[in-house]
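A single chain comes next, written as structure tokens; it is the form predicted alone.
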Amino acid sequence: MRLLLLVAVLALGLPMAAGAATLVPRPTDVIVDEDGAVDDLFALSLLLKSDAVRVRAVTISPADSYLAPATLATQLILDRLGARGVSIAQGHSEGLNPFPAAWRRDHAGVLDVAALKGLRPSGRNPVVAEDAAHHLARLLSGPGTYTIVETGPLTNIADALRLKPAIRAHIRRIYVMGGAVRVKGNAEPPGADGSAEWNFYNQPRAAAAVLGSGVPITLVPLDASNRVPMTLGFADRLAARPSAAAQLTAQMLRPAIAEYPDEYYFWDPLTAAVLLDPGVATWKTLRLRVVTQGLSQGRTVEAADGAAVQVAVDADRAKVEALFLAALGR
């Protein structure tokens, strides 16, 4: 048995506990693909301190937040929650629809919470001189494969699909956060109808190119995260545990929660959560198209010649919280 068990590990490659006798899985190579707002940051810092995946990059697509307060509060909280050796690369597309330019200025106050004021980035996770796109087709023509976490618009993965289809191959699976199937949108500037989520409404026609590319999609669209609400209760319940990783997190939230009481979801750390545990949310296969113009443009629907995605359909409240306290706060 014992025998067994040596021939399968180095058959894998999977590291081997002393003894012999218990399997220590590798965790996930994930690439994070985000656009710099608090919620996306939060999603981060989950991802930074579970032991099941591990980060080797960060893109940054100029969405939600302005690129240069995006980058650098990447840079600050992959140094104060231990990373090294994440490279970091910055998309410049600010989408056919941009967001409000007052949600984008007020994400950078992120950088004069209390963890992160007055710091400046260590180097130790570089920003490299190439964009977005062409570092994600360079990591994905790799030889290994990779999950990718996508808490923004799809430009950056788009454009990288475009450039080298081929780099589909390495892609393990995306989580995206996107997409409103059968509820409400939230972006509902003039010339739009509301049926939208504002990461598709952003670049509708990279949302359509993702989905229709043939890379196994999980989809957390408001469906799911609008049963998850983020509450100032939550935060002190994140405050009063002791790490570093839950007082920054913490500080990081509240300001946004309390300036959108009732309004601020797990929008993004849910999709960061279901990659961990599939357990937290409720799913259905669904064939979704993405409507890219007009004013729906942006909107996710249901249609018999879409493409086949995994889709959150609920989520559990209690369950995702208890997921971030544990990791953020151990």
Given for the second form:
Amino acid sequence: MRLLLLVAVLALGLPMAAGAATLVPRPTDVIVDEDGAVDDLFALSLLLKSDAVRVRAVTISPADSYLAPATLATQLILDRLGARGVSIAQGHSEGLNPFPAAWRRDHAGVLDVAALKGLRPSGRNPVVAEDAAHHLARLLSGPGTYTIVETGPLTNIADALRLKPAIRAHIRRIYVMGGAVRVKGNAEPPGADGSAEWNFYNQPRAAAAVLGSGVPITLVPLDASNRVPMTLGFADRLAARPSAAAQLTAQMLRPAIAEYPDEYYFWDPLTAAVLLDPGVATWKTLRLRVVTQGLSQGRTVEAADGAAVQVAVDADRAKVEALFLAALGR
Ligand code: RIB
Ligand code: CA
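Could you switch over to the form predicted in complex with alpha-D-ribofuranose (RIB), since the one displayed so far is the form predicted alone?
Up next: the whole complex, starting with the chain shown before.
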């Protein structure tokens, strides 16, 4: 019995009080690497409101956003949702294939919603001087182990792994929004064949490097996120909840959904959701690699010599929506 208990404690990473048989679940320490789009900030909001995780740091890349508004929006959301002592670090790479400027500009509009307009950061969640890759490398060199939630291109993490390969041992798992495995991609600028998803298309070598790094990866590609469109009806149901988190996030989502009707999905939010409840998705272990050159660069392909990745191949829209409404509505 004691042996079984110890095995459970070690397997689950749970702390055990000396001499006591009581298991006390410990929140998972999480680092969020995001790129400042509205759905990134919505995903971050979910994690901040969950008791099962503790967000320790947020690193940002100026991919589907510009750095200054993305950083300010991140600071204000951390403040509004009660976070303290979360460090924020900026990356500076816009990627090999930058996101369209119009999309990047649009995401700054989040600062104009009523719940954020005119606010100044409190300083409780400081922007550190070191860049994102160095910050990740430093945090992941300490005694702790972290789960990373990646909702943008993998540039910052690839750079951190290059700076200090030994940090791999301190990453429990990376949850990545990216790729399109058995469906078409969503990156269709001139010069691309449309097979890649934007986060992987933005910096294909970073995606390939992290998938091949040996760190356990959970991937949420378009295959799963396509199954969970984000609608104004959902935003209305969120807005009907009186909590500050529901009000803030509904205000953020509405303009984004209205601007891209029928084209807006729970991309990053689904990635945060599967960390909290893997049961909202259907899973397959697939061997994957990422194309790094040519018209298909950023494409995710199945290959016998690819890395074994846990892949969300489908998702349950009703369960995902319910999870968000419950977590943000309280
Ligand atoms: O392809 C979806 C990704 O692109 C998401 O991370 C979303 O935030 C957008 O930037
Ligand atoms: Ca994103």
